[in-house]
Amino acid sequence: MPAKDWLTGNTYHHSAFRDLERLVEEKRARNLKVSLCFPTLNEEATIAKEIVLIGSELQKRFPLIDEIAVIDSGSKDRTREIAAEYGAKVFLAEDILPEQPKYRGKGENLWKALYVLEGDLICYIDADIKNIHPRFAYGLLGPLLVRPELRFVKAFYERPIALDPQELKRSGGGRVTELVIRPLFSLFYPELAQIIQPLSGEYAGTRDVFESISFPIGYGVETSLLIDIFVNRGMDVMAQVDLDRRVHRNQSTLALGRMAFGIMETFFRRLEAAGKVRFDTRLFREMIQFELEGGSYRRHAYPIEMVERPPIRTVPEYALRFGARDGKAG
């Protein structure tokens, strides 16, 4: 059962880390480099604001972040051009480790980011946040800097849901969390049920943690990170931070269904590997849905690519580049 003191001892509000001078001092005292990564796909509407607000406060005014990078999946809009104009390092995911098989997905971008980023601490933030604020970065980095024993910090927040372009309902976001992931965690990993928003796209951690675990290329990446870090290192290296409120575009129920499919496949794969369950039949790889078209329902089958990248430290090119690191974040 969950440890009773984890939730109170390892849950913070971002305001606990608003003393940015202290965070910079902690970073310098430990001789750390900090990287911020935005995984992107067609985010021209929000990426400039994210880079400007975080860069001006946490790079120029307070040198907490050493580099801001965009890892792009092949945007058809001006995401990459805008990001470069505003000072971010910009990479096309397919150009990173080109000798590796090419895939597309958020998890792919996060995994490949480890090869091009230089930081000892790495912060991932989604690129579609409409109410971006520096707290999204310093709130996640703060616990890692003031508590060296921590290795991974997860964000949570209020997630209003857009009912129409003019109306935001106060709550209602996190539907896949409450209908899929929290029930599964409660059944099989009750300790992880203490994570308020396990599917949040904002988190930070030490390089040694991220480089030692595998990354599903798609929807399952947030779930896999939590399970693998917990299994390998336990809850005591993890914390979570309340970032107050996050406004972003909401997905349709059908899109969330496809997301849930990928998440559940990743979850079941880990259950089987851990010996918690055994499947006597092959799991299918297509999400079957029905949509009303022209007055009748039509069947659609969506293949979900179930590929996982291995721990990147096992990739020869990565080992050649980072093998001599001293693990100072640990």
Given for the second form:
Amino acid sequence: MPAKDWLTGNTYHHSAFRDLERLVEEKRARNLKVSLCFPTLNEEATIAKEIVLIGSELQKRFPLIDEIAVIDSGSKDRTREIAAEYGAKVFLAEDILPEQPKYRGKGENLWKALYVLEGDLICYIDADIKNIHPRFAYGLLGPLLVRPELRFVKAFYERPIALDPQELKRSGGGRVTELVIRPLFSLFYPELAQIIQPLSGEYAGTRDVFESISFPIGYGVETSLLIDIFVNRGMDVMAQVDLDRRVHRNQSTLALGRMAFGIMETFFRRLEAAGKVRFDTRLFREMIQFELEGGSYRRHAYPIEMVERPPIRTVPEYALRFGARDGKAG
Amino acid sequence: MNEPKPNTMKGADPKAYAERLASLRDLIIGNVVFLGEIPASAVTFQSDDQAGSVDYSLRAKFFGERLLELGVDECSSDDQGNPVGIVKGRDPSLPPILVATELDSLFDPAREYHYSLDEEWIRGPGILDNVAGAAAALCLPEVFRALDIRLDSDLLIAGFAGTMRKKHGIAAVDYFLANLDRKPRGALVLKGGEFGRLNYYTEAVVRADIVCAGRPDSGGGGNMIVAATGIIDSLLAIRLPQKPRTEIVIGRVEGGYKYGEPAAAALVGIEVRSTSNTEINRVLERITSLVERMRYEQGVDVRIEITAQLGAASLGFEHPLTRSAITMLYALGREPRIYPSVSELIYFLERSIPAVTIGVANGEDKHQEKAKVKVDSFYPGLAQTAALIQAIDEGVCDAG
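Beyond the form predicted on its own, can we have the form predicted in complex with its partner chain?
First the chain shown before, then all remaining chains and molecules of the complex.
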């Protein structure tokens, strides 16, 4: 399918899914369970609001979401206590699959969430969003519910392109997206360059998609998900949804640099596995940065841990728990 | 104050209501946060019929949509863009009950605000004035469902934008009442804070902007901030009686745009309050005179623009609606805080619509960015609101 057609047919605005009664009907008709997961680390400032606003609208008023879970990396603040108080299921990541080696990172939480969540559809939303609104969840779940052929939906947050031919708007990627990811996609996977914000932390998908791909434990999980789903299933199972504005913590350029390092490492690993490139030398594992301290530059070397969890369906405990699935959406 | 005997509460048990309304915690929080994060600013919307456009606030638009989502039977807006939801009663022949609430914010035009939530408090600019009051109004359809109350009268839930600082904004309520098809049998004005307040009478109020600008024919008139300070000095020198109690509040000053330039214009916003209509007119004449004198003596183009003028009126302490409100507050363990309204209540009272203003929540730092409201204070606030509406439905306002 030409790139233009995918963009036109698979790019939505959240308002297209505002009819919550219809989404609930679709969910019931297909006998699906829906899980919402917040991966957290020290999010006490925002987690209560996220749970209450989504829970009150999409659980109590419209039973679209069957469970809200927090998978916590070991917060030092009251994140877990507050989340439990507001009715979320709360899990400490290190307590999930305790026989497995222990790692910390967002990707680790997303991967382990698959073991404890019960849903056929799983929606991941970052827990640091200040302007949380139910649209973040129903906007992502809507396409999966009304178009069963879709398996993965990604968020973006501005109207960056000509969805309406009369209205042109600017591209909405961040610095890492525009300087790292989109050039790499354009070079190696041009179809994926249509993903407006490949690094957005909010996405939803079917269990069968998530359980069959590996998860980098830290940086790179968003990129790897896109590449692996594209390689395994093609663009036609993917869609993207404009969720309007998202307000969250800003990161420093140095932090973004470390993120870019991790993303590129993940990317190169997949390129090599796909036979698209071959490295004749090993890649180093440290991001080297310089910071001005007391009038002189000081070198910092940050080791970026490059661990990937295998597809969780290959983990015996998971296979035991979810082995005999009925092939619904997941 | 001794606790008065109940005289109107047929079957309403506010304390039991408050306990049951704790189940609405998440809905209350949601309404507060959604409303508070939406700017109250006016923008222009093209009307559906293409016949014209209307300026109304984003918050007003959301309020109407949210009322529909939360189950009012009908929702529309008046031609000023103020939304009105209707919960149908059992007896269409009865006059309606009106709940009015302001949708305005002092934090407007707004930058982007984000409310936060911890275990006991919701925090955010404007929450007490008047996000909490408007959010409580949004909760009413669900409150009645939760309490299993079905009214005989229609319940009108109306929100008003632009009431706080926009010129003539408060008159939107006057206009709305003047154009209602049916006169309400009783009304409540819902304010965010504080639960326990009760306004059943009003003070005479004049709100005015005194605007100073340089007169071209007088060489520009110098620095208008200096002119404004002269006006403030003159206002402070006006002798005001202690009885009837009368005061001038200098609430706003604006002027200038650059450190190094004399201000070409300045504004002093004042509110004159009195328990006497006669006295407030005397003070207003005095202010008008000093403005006129300044214009001639100092070559400054000074004018006074009256933005709101309200009279003094009272529902009466003995009115059954007043007594019901007091009784309910005691039943909820709260000593009433009775003081005069200087807001829209007058428009109801001068039309002989029995009405009181009440608060629905308790909080701190009312007009500051760090304002906060205690979540569980909404339960008695909403309980009193529901019980008072029920009392009006049962006829406390109908005698006489």
